[in-house]
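Take a look at this single chain in C-alpha cells; it is the form predicted alone.
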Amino acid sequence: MSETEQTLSIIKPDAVERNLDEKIKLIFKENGFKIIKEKKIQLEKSEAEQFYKVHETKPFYNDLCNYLSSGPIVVMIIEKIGAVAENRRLMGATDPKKAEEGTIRKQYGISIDKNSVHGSDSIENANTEIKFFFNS
C-alpha cells in the first residue's frame, strides 16, 4: 500500500478569474484529497520565473511566467495516499482537448496554456514547490 503523500496544486488565473476555485476544491475533496493549507496570492513575474525555472530553456517559458503572474492564484497543499499520481490523473492531460472526461482540465481548461490547474509531477518537485509557496 502506498503512503500518504502531500503535493502542491495551483488553481491558475483563468480558473480563479471565472470563480471556479470552490468548484475545483470540491472536486479534490470528493476524490479523497484533504486540503492541508491554502492561500490566494498574486505572484510577481519574477516569482513566476523562479517557480518555473525548470522550464527556462523551453520556448513557452516567458508566456508561462506572464500567465501565472497575470492574476490571483490559489495554492494548496493537498494530501492523500499516492497524492502526486492521483492529482495528475484527476487534473488530466495538459491539453484540455486531449484530457479524459471527468478530469479538471477537460471540464474547465480553456487551452494548453490556460488549463486551470497545476500539480507537481514528482514527490521531489512537490517538496520543492510546497517550500516555494509555504516556506515549510
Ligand code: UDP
The other form holds:
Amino acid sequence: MSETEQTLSIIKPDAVERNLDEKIKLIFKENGFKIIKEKKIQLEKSEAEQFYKVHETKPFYNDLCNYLSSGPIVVMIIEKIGAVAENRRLMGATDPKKAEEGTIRKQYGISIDKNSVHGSDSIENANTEIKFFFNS
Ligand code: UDP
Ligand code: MG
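Condition change, the form predicted alone to the form predicted in complex with the ligand:
Now the full complex is given, and it begins with the chain already shown.
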C-alpha cells in the first residue's frame, strides 16, 4: 500500500512563458494532487547547475542549465498517495513525442529540452529537491 508522499514539480520556462502555469496546476489538482507550497522564481545559472548536478557529465548539461535559468519558473511541493510515481506518470516521457496521450508533456511539451515540467524521480531526490527550493 503506497503512502502519502511529497514530490517536487517545476513548471519550466517554456510553459510559464506561454501562460500555462494555471492550466498545469489545474491538471495536478484534477488528478488528486494537493499543492502544498508554490513560488514563482527565476534561477541564476549557477543555481540551475547545482539543481541539475546529476546531469553534469551529459552533453546537454550546459544548454539545460541555460534554459532552466532563462525565465521564470513555478516551483511546487505537490502531495498525493504515491506522489513521486504518480507525478512521473502524469508528466509523461522526457521526449514529448514519446509521451502518452493525456500526459502534460504530450499536451504541452515542445521538444525534449523544452518539455514544460520537471518532476523528482525518486523519494530520495524529491526530499533533496524540496529542500533545495523550500528549506534553505
Ligand atoms: N534533456 C535534454 N536532452 C536530452 C535529455 C534530457 O535537453 O537528451 C533535458 C530535458 O529538459 C529533461 C532534463 O534534461 O527534462 C533532465 O533529463 P532527465 O533525463 O532527468 O529527464 P526527466 O527526468 O526530466 O524526464
Ligand atoms: Mg530527471
